[in-house]
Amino acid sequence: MIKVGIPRSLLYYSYFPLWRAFFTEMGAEVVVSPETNKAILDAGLRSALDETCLPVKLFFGHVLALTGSVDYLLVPRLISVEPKAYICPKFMGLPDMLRARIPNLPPLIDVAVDFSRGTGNWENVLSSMGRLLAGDRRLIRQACRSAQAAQSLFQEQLEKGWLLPEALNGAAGERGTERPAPPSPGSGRLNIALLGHDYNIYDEYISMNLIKRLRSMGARVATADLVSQAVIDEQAGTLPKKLFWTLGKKMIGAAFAFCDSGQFDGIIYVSSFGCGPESLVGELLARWVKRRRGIPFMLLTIDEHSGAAGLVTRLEAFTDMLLRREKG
């Protein structure tokens, strides 16, 4: 059986159900790299260029964790997933960066994902991937349907604020392959909106268990995944100019929706050091959140040198301030 490796990093947190369902239906065994740990991060730091951001360095580490144990590595050339909008430029060049820096790589499934002109779709992308593994058109069509159904279910469950374990684990029940569910409402005293790219806030190692720490401090946490794409598009459309970074638009649209709901005591935005689009989005959010609702806003920047002690101190100060504000 062919083994297809999927690094547990970057857009794994957005499209893993799609990819896993597709390759499983194609008859391949899907192998996911282990959860992030110090060894994986250190390996990525040694292999990637110093100038790259933390998530890309971490991606290198997850690729290295799979190298030598799979027949193919899934590293799509992600350019655009919606018309007239784009993903980070580094995502476009990931296959080339890996080939330049890591020797003895397995063959890469590096099909381009480019919907910027409004003509591309996931069925075409998946079909191109499928032709690398088999020539059976009927099997490929069935795999495409299964993959898109799995992704639709995943997205529906995200917006409802809960996930069934079966949505990601399936019958195999492999521990650790599931994406952490967006936090559901609890009994906390504070409502905090936590914004940031999925691969930053859901990776417990590089986020230093941020969600769990906030909950332990008496906060109910909501993420951008709870906001539908239609609402994100509507809210982001209130900007004077269109933001053509898909991931940045998600953060801004969700932040505006949270602000307008009037239900949140504070907003935290997690950014990775060295990310150009995030530096712009963070500044926009800080200004617009204050202007729209005057909600307290905190920017957390993470990199490979970030430590838990500093994070905890800032979180404690932020939540204490929110509690005093609530009482006053």
Given for the second form:
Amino acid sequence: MIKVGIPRSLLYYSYFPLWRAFFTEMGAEVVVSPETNKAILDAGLRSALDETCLPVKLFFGHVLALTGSVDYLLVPRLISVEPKAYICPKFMGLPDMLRARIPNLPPLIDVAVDFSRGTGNWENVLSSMGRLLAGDRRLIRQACRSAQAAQSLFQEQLEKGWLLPEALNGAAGERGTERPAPPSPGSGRLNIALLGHDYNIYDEYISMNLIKRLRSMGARVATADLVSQAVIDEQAGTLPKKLFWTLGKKMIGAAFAFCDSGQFDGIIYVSSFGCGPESLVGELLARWVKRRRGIPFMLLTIDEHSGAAGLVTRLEAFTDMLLRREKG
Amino acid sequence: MKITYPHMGNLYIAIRALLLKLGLDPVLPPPTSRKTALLGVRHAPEFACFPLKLNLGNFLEAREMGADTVLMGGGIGPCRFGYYAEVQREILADLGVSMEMVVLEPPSGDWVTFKTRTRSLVGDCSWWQVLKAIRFAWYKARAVDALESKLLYLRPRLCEPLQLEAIYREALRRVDMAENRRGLDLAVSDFLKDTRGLPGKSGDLLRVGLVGEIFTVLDPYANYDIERHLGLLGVEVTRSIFLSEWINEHLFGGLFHVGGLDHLKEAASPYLNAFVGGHGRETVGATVHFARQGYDGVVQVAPFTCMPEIVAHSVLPAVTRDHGIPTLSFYLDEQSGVAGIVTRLEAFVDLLEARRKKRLKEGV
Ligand code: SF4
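Next up, the form predicted together with the partner chain, please; the one we just looked at was the form predicted on its own.
Following is the full complex, with the preceding chain placed first.
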């Protein structure tokens, strides 16, 4: 059986259900790299360029964890997943960066994903991937269908309030089984909106268990995944100039929606040290949130040296402040 | 309307010509200085690119001189430059500085859109006047390029580089002042004449290609005068991109059909096979190109955290492996120090010299 490796990193968090269902249906065995740990991070730090951001370094680590044990590595060249917006230059050059820096890389499935001009769709992308594996047309078509079904199920679960890692597990369940009811919102006294790229906030090692920590401090945590694409587009559409980064758009659209809902006590924005788009998006968001609603906003920048102690101190200070505000 | 615009090397010369010909009243910010940088850094996001910070400093300094409008370039990503103006506008607003921002989004080579978008700039000017203004600005940019490339060529070759620089500054002033094409041509040809008789040095020069993000390539403040340091170390520097190319691409939407940078894009493959924003692909292509031309080394410059250049830099080891060309990369911001930069340049030049000697000995 052909083994297709998927690094548990970057857009794994957004598209794993799609990719997993597709390759499984194609008859391949999908191998995901282990959850981030120190060895993976260290390997990434050694092989990626020093100047790059933590998430890309980590991606290198996850690729290395799979190198040698899979026949193919799935590293699509993710240029754009919607018209007139990009993900990030580093996503666009990911396959090239890996090839230049990692010897003995397995063959990459590096089909370009570029919907920026309003053309192209996942079906075409997946079909090209399928052809690389020399699958026959009928099989590919069928795999595309299952893949898209799995992805929409996943999306649905997110909008119903499942936290992304939970939905990823759910999506991993067998098709046809009952979806469990969304978890109860929890009993926290504070409502906190947690914003940040999926690969930061949902990677427990990198985020130092941020979500669990917040919950244990008595907070209910909502993320941008709760907000539907339509609302994000609408909210982000109020900007004077269209934002051309998909992930930034999601953060800003969700933040505006959260502000408007009037239900949140505070916003925490997680950003990676050295992240280009976030250096501007985070700044704009801080200014706009302040002007719009005056909801307290905290920017957490994480890098490979961040320690849990510092994080806890900042979280406690922030939640204490929110609680005082609530009383006052 | 008193209109200002950010500095980027000698860009001010071309833009001033453009605005004057459009009948506008430009306010040139003082040359970018430590003070400008500190001003920008104080108000800009910590991890924004260095150019954004310097621009902001320029605007605030121009404000003190009475400017009320800012002319800025735009873009559609994925490089951050396309969103600078948005961020700068918000910062100015929060500072209570009321300056209007006019953003020149890249027109797609279409005059009508260009004119409507820039209505507030071109006012009642006729099409013909606008066209003439753009053409004249373009000639100024070409004249600047001619002077700069000659300076780069001569600096390592002359016994008295400081004298050369004085002549260059005078020629640049004349280009800036010139009111017509004749004046421009004269300024350039006089520069060539005046520098011809200067005593030169003999010997084989090291040649280095300068590649990277365009602002840091073109702006001596942002790159801590890297071309000059290399020149004074006796190295001939060749740039991968010049001012006129940037203007054509970013402000005039490729209106002038001069040989573009397509050959650099092609040369980038197989190392970098896609557009990655900014000039990342050209950086890789130019490095390959310089290697093929027998250059001794390549220096890359970029603002700290610049994404396209980080991607380019990431693949450069493969170019070096295949083409044997050493490269040296600098990420620049307000915290860079000139001493450190010069030390690294000196070590690089030593390395290049040693390599060349070794190759000569081995007879390759
Ligand atoms: S969006 Fe930011 S964190 Fe993500 S890859 Fe790009 S620079 Fe890195």
